[in-house]
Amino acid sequence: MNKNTFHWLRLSLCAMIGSAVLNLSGCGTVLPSSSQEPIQRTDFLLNTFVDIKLYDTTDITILDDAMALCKDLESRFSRTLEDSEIYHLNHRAPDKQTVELSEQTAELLSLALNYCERSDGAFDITIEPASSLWDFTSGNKVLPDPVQLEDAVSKIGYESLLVEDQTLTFLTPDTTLDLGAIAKGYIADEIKELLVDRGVKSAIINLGGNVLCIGSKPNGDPFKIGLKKPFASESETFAIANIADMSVVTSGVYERYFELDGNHYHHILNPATGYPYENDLLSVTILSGSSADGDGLSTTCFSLGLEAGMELINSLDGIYGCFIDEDYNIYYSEGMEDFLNEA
């Protein structure tokens, strides 16, 4: 790759910020926003901590409704909750090809399939036969059986899905879904829509590091979001993003992983092999208006690798990216640095 094509720099070994950082797992840490105390709710949903802050209202019922919406959408999109819509799709009868979807599930599937097509299958929501064989959360550090994984890979292929309006057709009987790479972003967008409909003009939605801002601070300044250094503590950031009415989402090899026999195994799986991607990248961060786009693009661009991922981001209006490679070099897309301050 011609490195002159991209602006790059090496991360400093120690990036320090003030002690009043909100520590939530994920890509971004939300820095103090103003002297005005927001109303706030934090719940454990989506297998992470969901935190919502509202700066221009004292109506607690808005927070109640936002969390209820988050819980409802989780109950639709989770592949592990046995009452979820996705769980029922994945455990359908062998002869059942056509299924009627809820409006939101149909919308999310259509959006996700768009990224499957853009990436030519490098991002694939039918990864479930392989992803279900991996366990990145229990601490057991066990590799899938190679024979089982090879069989799982043979069942992967987004081309086997057809969504028309609210009807989903499975073209092969073994196709199953995992929306984990894009569902949080979609849910954040839905929560934003609810808050805006209720008159909120200044807020931060943080779904375990998927950060979506509504408007700006009450004084008109942008919100400050710390971009986390891979494998560092939550307080170590390499840059501060100044954003208003935008989303910050990161996909990285340090989010869910384990080490075994000197090898690093992370949760971003290659649909062609069933094993984690090996492309010299540590993380991809996306700034965008839509959190679903940020979620889909961060995984898509990581899957495509630095050159193809950067080319994709630079082809899109109003979307910006930051890639970090295994040597901790940072590569910015066109216009990304306009939003950043050094940490």
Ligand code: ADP
Contents of the next structure:
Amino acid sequence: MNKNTFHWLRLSLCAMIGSAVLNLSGCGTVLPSSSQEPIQRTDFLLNTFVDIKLYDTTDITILDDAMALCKDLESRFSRTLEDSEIYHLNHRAPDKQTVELSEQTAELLSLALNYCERSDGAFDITIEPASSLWDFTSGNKVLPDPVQLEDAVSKIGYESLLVEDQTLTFLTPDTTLDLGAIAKGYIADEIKELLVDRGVKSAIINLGGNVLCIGSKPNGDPFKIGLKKPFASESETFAIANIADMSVVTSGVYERYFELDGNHYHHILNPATGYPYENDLLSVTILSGSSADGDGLSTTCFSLGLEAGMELINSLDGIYGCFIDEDYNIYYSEGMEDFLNEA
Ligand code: ADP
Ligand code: MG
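For comparison with the form predicted alone, kindly provide the form predicted together with the named molecule.
Starting with the chain above, the whole complex follows.
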């Protein structure tokens, strides 16, 4: 993608409740100043700010438990934490190609494989050999070695994974996993389940822009989730989504990227080349009931591109979305606009 071909619209999600814009600038617990205010906690987990707001309880132990669950799931699904379940799978002994998974990892893998199949491998959780050669976080603008990248690409292929109940068999020895495209959504769903079990009926879970609401605002109004244009001022949005009991997730080229020699390199990679997709899209936003579906689909639809991605969304019940291309055209799926107010 050439820098000259478009101007950057840095798009991200920002949860807005009434006129209050979510502030993720620091970690900590916020206690309510009045009975109308939520209790809130922000921690740095999953390489991002995790923010949870509960509107109908003052029990901060629920927040503690929700964050502990988030940390526990991160320690299973991370590909970089050296003690994680996925790290151990990726660094298994050559003679150990069949492994027992935890219940959650088995469930997440099955959900993820569904999107690998639906996209015919445009979304592929065995992208790890390629994704680990890229560094979009440290600020060092270094391209992977082309020979190493080519070798990595030859190892990618979700067809090499066989999941039966909680047993995973790798059909090829050098297949490895990166669940980064769907783990946050799954973790949001798990946090929601914990909160609902603890009696919470009104809450917002925000895992670095991966937003999942429980119920609606205490007064019955839907939550308002701003779909933000970061190139504009902090609070400027292109639309406001009014949602209850739904998830809002965006994948885009502006989240993790670097620019080098006039090219823009972002973190959604084409499994066929190991390089970032170049498909004229800036972002895909998905509204769905389950956040794992939203996260899986936002990356899948970005990978598929506008036409095939839109077709996929429109074929699914209860899933809505919008695509933004590099000319800032916005394309809505059937029914998506019913949730939106213009910003
Ligand atoms: P975010 O991490 O910002 O939530 P996404 O959900 O779109 O963004 O996931 C991007 C991540 O998914 C990458 O950082 C990488 O770990 C992984 N990934 C990159 N390309 C692919 C792909 N084609 N299929 C599946 N996962 C991918
Ligand atoms: Mg995703």
